[in-house]
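Given as structure tokens, the chain that follows is alone and in the form predicted on its own.
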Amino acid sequence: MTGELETKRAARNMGTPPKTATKAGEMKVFGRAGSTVGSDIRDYLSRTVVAFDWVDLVDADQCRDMLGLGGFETLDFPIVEFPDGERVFAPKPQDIAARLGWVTAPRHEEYDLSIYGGGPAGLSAAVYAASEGLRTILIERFAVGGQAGTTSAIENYMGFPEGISGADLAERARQQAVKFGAELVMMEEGVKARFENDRIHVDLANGSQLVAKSNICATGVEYRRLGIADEERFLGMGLFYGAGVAEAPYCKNEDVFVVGGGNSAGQAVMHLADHADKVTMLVRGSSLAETLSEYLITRIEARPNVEVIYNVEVAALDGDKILRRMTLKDLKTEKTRDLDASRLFVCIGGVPNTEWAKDTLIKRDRAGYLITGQDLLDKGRAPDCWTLDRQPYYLETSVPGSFAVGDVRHDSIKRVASAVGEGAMAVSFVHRYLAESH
């Protein structure tokens, strides 16, 4: 490896990353041309804010000219190449992850607060907190910005008139977490946890396990699924969950599709038709009045390359190795017919990431999200789990001293500005937790 990226490993552990992992045009990425294996590479490096060039390759010729290498249908794509010259073949995010020096251990034996999530919400919270002196983790088990990280333009957010990217708010706010001295562990997540002796225990998915005084759970709310068949074959071959930000400049003379009516499906438009000849929103409902802001209706009515579609749902996918079709159904006459499709992008919603949760004493609503705070009361009494003398504070769950905000809490508002509220006031009740307990 060298010196240069050893240089930027070590400010990552310190605590003082670099904007970006390397400069244009230093790593590669090469790719066979028309294949859409890669994209989760594409997702990773976009959403880290780290600058690579990837290259098409559309031949054995190509491939000897700019690799040197032969053997173009067998070799194991895509390849990904380092800016000391180092090659890894098909790598997964994790190990380009570890290779940069984004994967990082746990530095303490116990924290005073340990937030599991690296969207809006828990970012928030560890910049709040290390700020104010706690002794403060984050885990995160791939990129931080959660879904917001996928969004192309944050519009509505205060302070950013022109809109900024998720990927772009989020660096931001991570590189003001550990300027502040937060740990943040990336590629990592909880897989079991438990309450004893006024700490959390979290065993985490490497063996390890991560102990403190407080956490805050953020850790937002998975992609909800199309529920059909095929899913699972045709994911990153065709089928995308979320607004499509690394595969939109891919998209140039396509035709693609977003299956969702709500904001998020809006953005992911907007974005996909500067670069595919045409986009199809494909919406469940008969109107966007409801679901989608009205500045994100007017551009897309105006938007001479997008067709709304209503009263469809997606009900089979088909194709070989990749994508090829899908099958609508109108949810009206229950008729079904073909369409070619080689990019769909699916935005509708999610589910809550709280599966950890299921053997501990907290508290979830039937969909699964965390009930926090007065939600918690029947007729005035906390449940019985709860073993403290006053009332959960307002976004702690029903064991004392850990807090729900963002995406994953019961009837939160899902905007990023709430969330960063979220986490900002979550701060603000564990100094109180661990005033009174510890």
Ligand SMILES: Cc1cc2nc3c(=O)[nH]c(=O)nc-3n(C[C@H](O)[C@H](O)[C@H](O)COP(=O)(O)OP(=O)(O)OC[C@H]3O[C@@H](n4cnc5c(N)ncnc54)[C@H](O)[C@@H]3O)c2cc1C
The other form holds:
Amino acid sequence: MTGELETKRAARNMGTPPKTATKAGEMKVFGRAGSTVGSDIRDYLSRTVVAFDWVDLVDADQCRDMLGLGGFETLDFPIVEFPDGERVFAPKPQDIAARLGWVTAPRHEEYDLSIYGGGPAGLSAAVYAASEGLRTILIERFAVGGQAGTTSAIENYMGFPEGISGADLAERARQQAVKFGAELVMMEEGVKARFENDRIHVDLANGSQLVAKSNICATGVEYRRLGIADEERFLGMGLFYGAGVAEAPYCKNEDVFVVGGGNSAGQAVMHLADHADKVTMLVRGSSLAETLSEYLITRIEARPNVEVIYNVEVAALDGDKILRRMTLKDLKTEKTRDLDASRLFVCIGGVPNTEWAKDTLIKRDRAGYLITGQDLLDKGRAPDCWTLDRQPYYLETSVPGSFAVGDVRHDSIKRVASAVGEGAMAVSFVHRYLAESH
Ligand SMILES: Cc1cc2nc3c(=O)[nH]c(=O)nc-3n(C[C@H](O)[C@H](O)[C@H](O)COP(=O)(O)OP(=O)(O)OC[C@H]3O[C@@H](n4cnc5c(N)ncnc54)[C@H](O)[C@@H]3O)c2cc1C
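I've shown you the form predicted on its own. Could you give me the structure of the form predicted together with the named molecule?
And the full complex, kicking off with our chain again.
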């Protein structure tokens, strides 16, 4: 395998600076024109900063010319062609990651620190922990970057006056963590935790178990769903959760819709407006002032191809194989109307990824976020399950040695910078905990 993809793979192993402006053309992905099948692959490749050419095949002749394949109507799209010429039909992101050699197993039987989640908080913890000599492993169930990896431009993160894409920022952090010796296990998930003998034992989704002296939970939040019928059916077939970074270039000549009134929705609108004919922002409230940063409101109002519709919600989705229409409900009048819609981006916040904690002594708030530090105390007293004489450290959960950082934490500031800061800070507490207990 040669070219940029090879460079990227080498970078993955050696920690060289990331390629942020990669040359397209090494990996090719062939899709059918007009179909949104394969959007999950576009999303994965974009988030992992792999250069690829997306080729829309319009008919059987073009398919034969470019791929030498007949049966255009019956082929399983998308077709991924790797730089060495191997073709895979309708793969999942997991298959591509495995083919690129990015799916590995933990190398050690026990670690000083295991980190769950490869968003900004987890990556930051991995960089600091590994650089400070802790035997560190990070488990990420999909792609590094988490929510930040889905945004085209983070403009308020210190040190990047022109902004930086979330995927690039994450890729840099990943390389930095690897350079310092952290192990990163991708496409793997922690599903169940047990605390025993001053160790955390975590069942991974593949059936194996990971043991560590301490752990940091940085599992962030998952996009909130609309909660209406047919969402699963149209997922990736016109309905997308998040900012649509990978989809935006394929929205040319289209009218697209964004649901949500917060900053992530605002960023999505601005990014999509660079590509689509028109972007309509669907907002439940009657103004953006309370939910959106001033700078984004100014930009949205100045864009001629953006319309904001207030006091509405999406009530129904309709289509055949792909999304074709939706029903909007006016929240003031209760009246509904149908609109043609082929791409709908849902950016309405999220719910914490803490299912794994439900059978443990780790305390969660009513919404499921992990409670840490002072917030665990009731009239100055730690909860009954707390086993130590000292009080929990800031960022420590109700189980000693188990920390929570970033968006998954109760009352956290939902920002890249605060997630990164908490990741770094938690490592200091890990050192203290290990010094006192091991
Ligand atoms: C579209 C969008 C735009 C944004 N723009 C900005 C911005 O401009 N500036 C800013 O400051 N903030 C921005 N934010 C917010 C910022 O991205 C988040 O605050 C930040 O990503 C939180 O980081 P985190 O590491 O705590 O969690 P996340 O980013 O949510 O990462 C959590 C990670 O954990 C993984 N995971 C979950 N469960 C498991 C498990 N059981 N095992 C293994 N892995 C697991 C997930 O796959 C994910 O990768 C934006 C958010 C969105 C959605």
